[in-house]
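What follows is one chain in structure tokens, specifically the form predicted alone.
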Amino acid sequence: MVPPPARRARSREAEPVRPRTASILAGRAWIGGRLQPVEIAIDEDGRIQSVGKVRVGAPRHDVGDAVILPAATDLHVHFRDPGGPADAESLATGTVAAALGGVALVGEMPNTLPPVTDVATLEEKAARVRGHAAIDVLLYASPTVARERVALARTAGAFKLYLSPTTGIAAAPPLDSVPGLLRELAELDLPLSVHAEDPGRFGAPERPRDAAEWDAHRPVPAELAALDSLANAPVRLRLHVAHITTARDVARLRERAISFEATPHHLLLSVRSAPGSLVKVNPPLRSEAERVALWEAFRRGEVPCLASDHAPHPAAERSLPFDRAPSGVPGVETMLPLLLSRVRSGEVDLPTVIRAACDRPARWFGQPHGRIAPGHRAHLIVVDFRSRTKLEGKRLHSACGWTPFEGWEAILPREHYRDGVRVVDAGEYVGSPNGRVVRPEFAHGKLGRPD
């Protein structure tokens, strides 16, 4: 029977409006378990429309042999505004660094001057990114004032809570307060990173004049007494632990089913690296044997997520004694370049990198990106695995001019692609100030767990 007139007009009404295909990419990306040629169709509003080996109705573009990955998300960097000194980073140089290391948003913390404790301080750390940052940005705030944490996980992208002191905080909340802390959060329904180290289990000695003895003085201990802290933690809470060092942190926090990351400084240097302060971070470095233990459980995929830790300082502070010398290294524009580059030696295999770089830190920011897929962001990179570069501190594009991985091996991406649009091309960085403050977009407890 045929409707009548005025349900089919209603039925037409009711239809969406498509957007058109503005873009087509081609060339090879890690698609179905293998590398293989696709063509990736991009829509007006910056989607990807749709993914398949012949696309049509649009400008197409050839990236050749190179390779299609998705851009990466970085959980976790310092940028140092406000109240941080111009040569060592701020938004505008640490957003840009990223979207020439091929990172499409970060998660920015809170232990600036002033620390963003307050929903005011918040918004005004907001209004520095618009018209100023290269690339999405997410907020953390921190909950250590009780009656702003309600207004706080209204409007901040996710909290960070500071076991221990470290750069900007000066005391932590006692680990007995803890479990009820995690509780009262759980029920803000915001994601909660934590810097695990108790400094009660810190020793001697008070004034470390090396790597080894800052690793002496914040010792592994430390670290796991912290984990436990986070034993009971409410399942519905979307807990991640930062920056975690050894092998037997994995094997807690997978047992645990809590999110975790790791960062390229400590699965690829311990405590012989360098000397001086160059390497000198919170937590700190450990031996080679925990190093080479924590890159191996990296290798097989027990690591969920990858991040920089990015925070720089500026190189005159670094070139203080040990004892007196900031903590904290510039990574954001190096971590997925030099992974990449371990992927081209055969030492790690390129899907893990995309899951702990580029998939699961998105998902736990509840990010539609991190993958190629239809209806995610068109957050692309493209990367030639042939042209391989030695890394030096004054090219690199952080304030600060330095990097503890001088002379390493890296590749960085020749293009990067925002939402379809091409913000790095040829390696130069030819975007504009666009990036966004972004919140958490997820049903609550369906992303970010490891698998």
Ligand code: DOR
Given for the second form:
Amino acid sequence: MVPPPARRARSREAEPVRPRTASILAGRAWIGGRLQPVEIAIDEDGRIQSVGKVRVGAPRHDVGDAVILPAATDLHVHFRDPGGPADAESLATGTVAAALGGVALVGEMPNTLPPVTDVATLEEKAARVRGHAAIDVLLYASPTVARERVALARTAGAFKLYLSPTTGIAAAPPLDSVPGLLRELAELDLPLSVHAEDPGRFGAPERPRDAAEWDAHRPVPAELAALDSLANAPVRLRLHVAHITTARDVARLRERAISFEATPHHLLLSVRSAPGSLVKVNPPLRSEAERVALWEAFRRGEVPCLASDHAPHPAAERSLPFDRAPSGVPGVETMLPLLLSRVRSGEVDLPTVIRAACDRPARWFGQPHGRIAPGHRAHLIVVDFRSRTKLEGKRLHSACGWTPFEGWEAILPREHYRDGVRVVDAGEYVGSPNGRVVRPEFAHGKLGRPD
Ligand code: DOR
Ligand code: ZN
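Compare with the form predicted alone: the form predicted in complex with the named molecule:
Let's see the whole complex now, leading with the same chain.
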């Protein structure tokens, strides 16, 4: 019998060349349901190679008692670039703030100037990411221009649909046109995030003077009505609802197996929290009772994603009378640190926060990171739970220079590794602007509906 040399040679050739171990990060991590000592081997390509005891002699960094976590993904930021205002944010300043807050990837919204409704504008924004962004950026496009939709689906990272007017969005499509649009978008396979408020339910007072009146003007029923317009969305559509504000939204969306996110400001602040225009946001902050119910749902692990809706506006505009102030609060740098502080105080479990901030959002965007697992990109952070910081807007890194969480306690990451390379050291940014534009890497159907 003639041996099959060709086949053997081919199979030897096909054997993948295993990248060498470049470094080892040692510390404690949440693995297998508990915090335990681990050594994480990171290969030359910046991927996690193994998690456990490592014997090779690559450079080893031991973080001692600190905890190694996956870096977060923030599904929802507004970096005002292009179009400004520059004293609110840019891709450069916003991504450095994100890196310092432990965020490895942001989804950047299309309500910049001009709005991202066509491929040329999207590509112009993508060109601004390269050479300026400290972390990866997934770009949303708006699907409002029918003839651009198919081409945008091939170039953008996700779609964002506004069902109500808000910053940079003068008009929204009529709610009765939404089901048809959703059917069309379902064929295009891109994740779709929806700003769900029905302007038909907005009401008195027309000129709100504070957060409580803003809540009355854009009330909870406006959100629930908008959610109802999504009820018959095709199962194939990767549908996600942005910034839900109440436990009732949580129950409804879970019933319908629709993905969604909640923001730190809706989880931690209510209409009673701060005076003036500091807490004007769309959808509005709700009553303290609504907030507590939402927080309880989050604690129970019922909120799949945490997202900041980082929407900075120039500090000067915060002192405008409430009805003239723009809506939106910054939050990309403080999202995870605020929640980690709640872990420290025992109000929420670490795995619940990791799942909502790191794992689930990365999977929603079809990205290979968000877990401490072999094959994942080594986007990791190191957190010392003993090191607490009082947040001060002027010490944060967003260009806007303010935070609605002034004086709140937070736990900022001590270190941040991007593809295994340290970009934050001792709480200082030490990286370079090598962030890339990413798109979902999944084939349709692989990620499936939210779990
Ligand atoms: O409060 C908000 N601000 N809500 C939005 O939907 C947009 C955002 C912004 O871009 O300022
Ligand atoms: Zn937003």
